Amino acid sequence: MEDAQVVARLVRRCVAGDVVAWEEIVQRYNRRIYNICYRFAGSGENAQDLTQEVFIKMFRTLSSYDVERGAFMTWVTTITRNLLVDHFRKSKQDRVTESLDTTPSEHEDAMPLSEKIEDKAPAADMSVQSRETGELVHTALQKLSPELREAVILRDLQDMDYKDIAKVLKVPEGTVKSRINRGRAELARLLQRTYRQVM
């Protein structure tokens, strides 16, 4: 978790022209922003370019961050998300989710991905198995529609709470929960199909 006072001080120093403070912000948030970009873009090279764009945008708009309006990470995630949306609109890479047979009606207690993915492989080499599972999840994520993908990424991979996700996506909390639930269900279906194909 970020310390709001420390971050607020860093932001003030940056706005005042302190290069060291900016470097510290980049170090603090680089990995998280890169991870979000990677999950959306699908390739390391694109993710690096997008991460750089996010930091350029952050640097230019840093003075607009208002500590009273929410956590810095929420502000950063909003900038990242907006840039990704613009990027995908420009490059027309939006993918349409394959139609769901059923839409779950309850979303409050939607199971996290880790509980939906059945693990039937032997536990011989956990690191290889973990990496392969990560790659399967990453590939399946690319097949989700952008709105479902971003909701699942922010909740299950970035561990943001529903309220912050609602702020970032500018939609009601109920919509966030519904998208997360639909995204998880679709992802589980895609992963089960992939698993059947490799068996």
Contents of the next structure:
Amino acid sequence: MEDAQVVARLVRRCVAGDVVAWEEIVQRYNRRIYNICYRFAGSGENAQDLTQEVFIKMFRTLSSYDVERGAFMTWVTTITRNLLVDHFRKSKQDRVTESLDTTPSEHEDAMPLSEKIEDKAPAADMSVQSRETGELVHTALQKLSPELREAVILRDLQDMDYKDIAKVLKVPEGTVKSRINRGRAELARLLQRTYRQVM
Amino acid sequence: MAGEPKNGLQCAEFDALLNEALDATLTGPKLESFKAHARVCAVCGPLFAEADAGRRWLKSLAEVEPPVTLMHNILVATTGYESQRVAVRAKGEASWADPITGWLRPVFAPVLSMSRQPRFAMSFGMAFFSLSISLSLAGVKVSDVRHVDLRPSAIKRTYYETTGRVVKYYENIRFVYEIESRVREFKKVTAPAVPTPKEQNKEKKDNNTSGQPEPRQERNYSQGENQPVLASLPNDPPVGTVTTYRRLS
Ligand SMILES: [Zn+2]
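Having seen the form predicted alone, can you show the form predicted together with its partner chain?
So here's everything in the complex, that chain up top.
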């Protein structure tokens, strides 16, 4: 997707004030950033706001991007990840405040995955079934700790290599690998438990 | 877990090779040791199975489609500039008139080719001349016709404007006839000289104050557009020609 020279030229044009080049960058990366945000934050609405924030941040700091220091994709993903961390911290604070007012059963998170799956169990056809399976996996993904969640999203959904993930997360490659495996295994356990309860 | 080696591989080593195994980059004797360890180790075996299943679940997730407004919103939020695509779409809407020009071309093609023949040229010339005079009296400039906006909303607006102009045109005609009759009377009384614009203006002014003018009609038209048409009647060549024609006939 990323031709380093093409992207470097685009960035230079953007910094020089070329709006068409900026549109090209938005065109190239909006889908990817939206998907990372959606899988991490869980909702389309949050993903849309976060993606917009990522681009605003990118637009403001584009001149600080150094081609020599790494791929543009890694830079973009780092901005996205940092904003996701901020978002997670903020929403965690909100949840803490909220939980003082509401009983746990009222919480969306308090609903067991098995209850969610029970509503959707009888699937009419394969496409509905696969869509519902997708929803289940997506819901289970939200149950992972943010460290494991971001690791599996970058590896299994965004196909990034370990070295780049390590750069984005600012942890050693070994830690990245370990988090990916723990994340995958944890997700499988969550889904297996869900299916066992349903059957 | 990390302690006892099974099939020449410790659990920690197995863990380190897990990614490579799942990425299918592990080969040869290392892969064989890995598989053997997974078969016998009560911890590593299930871990491998779970990680493999988790990876498959994740890989089954399809990429989601961002909302169609996302890119536009980003561009507006960052540059305040609207996407080129939006501009292109708007351009596409503007070409709505193209099919109409397409239909009109074959309809008018024979007329146009006929008009090129000398014997018809004169009649067409006369017809076009009187048509353009009628239009200009109605306040429509022939040179502006190609700029007419053909979007539905604009057509509606143009319809009402034109209707207003036509009403005004007929009222102007009545007014012109009155001027003509006054001029004829004036000519009878005075010398056979052709009335000067000044005189006609005076006539018109008299007329305007004396009788007919309906205030409603003036309010329908913008002051700047209406008044000069009436005031410049003798100075305006086409209108002047019309009065001369009528006077001659
Ligand atoms: Zn083991």
